[in-house]
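The data below hold one chain only, encoded as structure tokens and taken in the form predicted on its own.
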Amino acid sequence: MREIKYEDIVKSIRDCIIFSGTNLPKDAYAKMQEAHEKEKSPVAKEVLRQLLENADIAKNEDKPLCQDTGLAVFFVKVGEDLKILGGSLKQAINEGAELGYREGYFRASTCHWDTRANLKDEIGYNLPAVIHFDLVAGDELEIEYAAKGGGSENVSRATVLAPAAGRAGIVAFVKEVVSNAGPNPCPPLTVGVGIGGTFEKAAISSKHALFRELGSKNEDPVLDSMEQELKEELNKLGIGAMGMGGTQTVFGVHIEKNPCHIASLPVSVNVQCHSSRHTKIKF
């Protein structure tokens, strides 16, 4: 059985958190500059100017990207031949995170429900993490991480379909959910989606769809195909960056499926704003 130690894991969470916090990834960076080649509007063409601006401040000066430096969610694969020495992987998820956010300076974004109060002292900086574990086989570890701000996780929906919409109530769902949420999740976005499976499987799924790379192609043709059309119509809704118009609303739209039940379609949408901090870790 292999072992990795949990100190090794606390450090690589904060480390991950603290780069992901100021340095806006290569495809998420990349879509950008290609955004800014392609924007049709000299207002939006200026905003997008402005957002790469912002990300080369962030990375040279080591400054957050945004002042939402988000919930930090996790997807864990952890192989089943794999033993974490001298403490729980979800504590080291957590104590890492917790650091991540804590030494990079970065905002405490955890509150009470209802009274709003913020709980960095009472259950810890930023904490719970929003950890999603999945049993694997093997001996390795695999940790995907991506801060989610409110403004985009604020207009992200979910619903369940008659079985009859098909994939043209899927596409119009899509579009008008991201229709609704106009500026406010701060375009351009990358758009999960998520098809099948049960109601909080579907929004699961639309989560994790937004941590595959940017430009990256559907492995299902009709998947493919479905998203090369969304985005085409949600570029065409107008909204453009930062909500000032334009050809370039969405960077991508990314589908995960799952078999569902016969009486049903679940269908959730998840955005992410144009600042999309995702890493992965592999021990």
Second form
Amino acid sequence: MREIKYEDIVKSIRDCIIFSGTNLPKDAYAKMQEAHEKEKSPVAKEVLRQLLENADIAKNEDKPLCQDTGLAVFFVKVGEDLKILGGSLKQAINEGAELGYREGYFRASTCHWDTRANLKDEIGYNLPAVIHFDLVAGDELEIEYAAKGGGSENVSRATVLAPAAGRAGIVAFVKEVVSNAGPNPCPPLTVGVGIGGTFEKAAISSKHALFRELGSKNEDPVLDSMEQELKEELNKLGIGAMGMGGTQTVFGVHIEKNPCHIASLPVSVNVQCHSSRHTKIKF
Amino acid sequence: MSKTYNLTTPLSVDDVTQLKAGDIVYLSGIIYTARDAAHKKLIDLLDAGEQLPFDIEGSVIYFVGPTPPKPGDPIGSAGPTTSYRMDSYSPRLINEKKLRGMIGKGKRNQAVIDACVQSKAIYFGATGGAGALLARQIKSAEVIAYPELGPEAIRRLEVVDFPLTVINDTYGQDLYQIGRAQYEVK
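And the form predicted in complex with the partner chain, for comparison with the form predicted on its own?
All chains and molecules follow, beginning with the one already shown.
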């Protein structure tokens, strides 16, 4: 039985949150540079230039890339042969998240759904984190973290199509979601698509798809071709950086699939803004 | 063809009627922050016939909820939030109180676009997700109302050359529609 100390997890999560909120990941920075080079609209090109400069300032001055430092979202793979010494894994993640957000001077953005009162004193600073656990064989511990802002969550959508809708129906749904979103989610976007499973499984898959490295290829050749088709179609919408018109609307489309019920074709689209703050820790 | 302007608050009718969707504006002077919760309180004051916590005539409201400042800084990262959430409040501030400008990101509804035409106001876009860059143009920040709202409190900001793009002008034009139509491939 492998053992990991509670406080080591807390420290790693804290550090990873502060780093991630102030350092645009290399893949996103590279995509931003590529979009800046390719963009035909002078207005959108200036937006992309500002975003590259913003990333440089944030990194050099340890400042949050965006004032929306998001809700803390985690995907956790826990080995069955792993023991956490000194506390629970869930508590360690929440404690690390609270420390990271507070000590990084990030924003506390969790509130009560109805009164809209900030929950920083009642539950904790930007708590609770949203955590998806997956129990796996062995003794590994892998934690993926993303800061998920409100603007891009607000335009994300899920549906359950009739099986007859097929690939064309999925493509049409994704186009509709991105088209309707327009400027609101801060394009250029990463578009996460979850196909299959149940209603909630598709949604969780669409979120997890956003964690894949930008520019990486889907291992499934059918999904890979769908990703390329969708990227081309979405860039034709003309939305551009911050929606002011342009040729660079998406950095990439990432699809994850699951087996379906014979009666259903669930599809979920989770939209990620250009500030694609995601990171992975392996213990 | 888009033009570039340097403007200082408070803004006059002449200041805003010269602007067209797509123009670049570097804004200096005093602006005020407010998001959903603060807007609701402002409208409640209007309904009650009471005085608002700052002089709105000719002013510009920035839709932002900044991160906490680091020691020694006036403000944390401070980019725009999505503006549609203020759509139900903005027309009254424009029509009844002569609010002259709003800074945010994302689409506004027809009621806001109409109010901008009727009472001469501009909806400016700032670059979303450029919070660290935009904070550099904010020289001071002071909470002037509703401190209990935390990041959503109303702040008085002093800005210098704050970089903006005109989205909705006083002629009913919308850069989001114009720009997209120009680059859409059918």
